[in-house]
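So this first bit is one chain, no partners, the form predicted alone, shown in structure tokens.
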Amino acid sequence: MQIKVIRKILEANDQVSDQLRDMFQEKKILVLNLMSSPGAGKTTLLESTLTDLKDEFNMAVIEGDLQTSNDAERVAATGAQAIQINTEGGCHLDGSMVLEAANQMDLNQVDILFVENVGNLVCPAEFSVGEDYKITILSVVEGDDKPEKYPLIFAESKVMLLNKVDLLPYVDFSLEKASNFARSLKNDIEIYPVSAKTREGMDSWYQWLRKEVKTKKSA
């Protein structure tokens, strides 16, 4: 019994992602998940994006914390539109948290959705939001045998981003052994190390997103 009703819960929430895909689709959105563990530098990496790449293209956000709007509010000061949804304990956003926010934002003209999930490595990537790619950020200090212990998390992004490789020389972390990991799980998964306070390596981050949006407007 526990087992339908875990499926119930998922195909209602597809049916919800479903929707939204369909609506960002018709706008020509790229909609980004972004999934990582907390303190991994997913709101640093949005600002540092958000402020590099502000007079190419207009951005928007979907922060999804446990508590406070902190995140929304640093997100905002780069001056794109940002909304927050705080879950009160949930481990993860789902398609209709998502919805409301979406229908409280003005989406038109915007190129970017950026939706940065909640901090966990488990529940988020059982959930989609109607992205068109989930991507993890993993940071050196976690432990370089994360996409091992995670495996799914891993398996469903288009990207993961090696943060805060300005700390290789403190930690015990081997950028070829994450990569190995997360390539047995998805071949063709694409693989960016920087450091979001640094800028080291952003500009490969940036050329992605450049060729991502590209393509979603001429689909």
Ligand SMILES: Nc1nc2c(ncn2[C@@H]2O[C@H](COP(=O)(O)OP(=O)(O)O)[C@@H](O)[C@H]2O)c(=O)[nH]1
Second form
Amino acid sequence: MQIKVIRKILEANDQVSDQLRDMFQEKKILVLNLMSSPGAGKTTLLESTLTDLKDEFNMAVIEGDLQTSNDAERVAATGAQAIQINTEGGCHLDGSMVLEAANQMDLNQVDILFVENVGNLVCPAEFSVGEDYKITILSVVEGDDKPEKYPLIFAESKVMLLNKVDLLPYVDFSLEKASNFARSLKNDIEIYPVSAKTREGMDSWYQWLRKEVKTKKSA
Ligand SMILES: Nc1nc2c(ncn2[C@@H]2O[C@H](COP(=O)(O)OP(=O)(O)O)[C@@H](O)[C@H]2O)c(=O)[nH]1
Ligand SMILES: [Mg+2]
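Okay, that's the form predicted alone, but what's the structure of the form predicted together with this ligand?
Okay, now the whole complex, with that chain kicking things off.
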């Protein structure tokens, strides 16, 4: 019985996310669903990306958190259009929340829409929000066994960003071990070690964004 209910919830979400996907496709917006545990650096990565690529792309952000509009304020300070969703206890964003937020935004000239999901490595993986790709950020302070412990989110992701590499000298984290686990779950996952703080490695991430925007526009 419980399984049926869960299936119905996921099916209802798939319908809304298909609607979102059509809307985003029509406008040729690259939509990226950013997922990670709390504190891995999603908002910091957005702040750096929005600042560094400001002159190249029109970017907008939908922020998801249980409470507060802190993250929307942080990203809006870069000049990007940003809107905050508060899930008030909900552990992930779903299609209908993102649809409501998207309807309040001006997406006509937007090239990239980032959706910062609620911080955890479990629930967000289950729910599509109409994105082109899911991106998972794992920071090096969390331990290199996380892809093995939370396989679904990594198996669902197009890209894994290994953030906070500036802290590698202080923690026991093997980039190779984390990467190998992630590849065993998804063999073509793209992996970029970065520091959203010092900008180390960020150029590879930016190159990936440039490539994907181009593909989207020509589709
Ligand atoms: N050393 C270091 N700290 C970082 C980096 N990225 C984020 N942080 C810090 O990690 C904390 C959480 O970052 P935040 O972006 O709010 O994470 P979020 O919860 O995933 O959005 C903040 O104190 C950031 O300054 C990084 O690349 N290196
Ligand atoms: Mg955040």
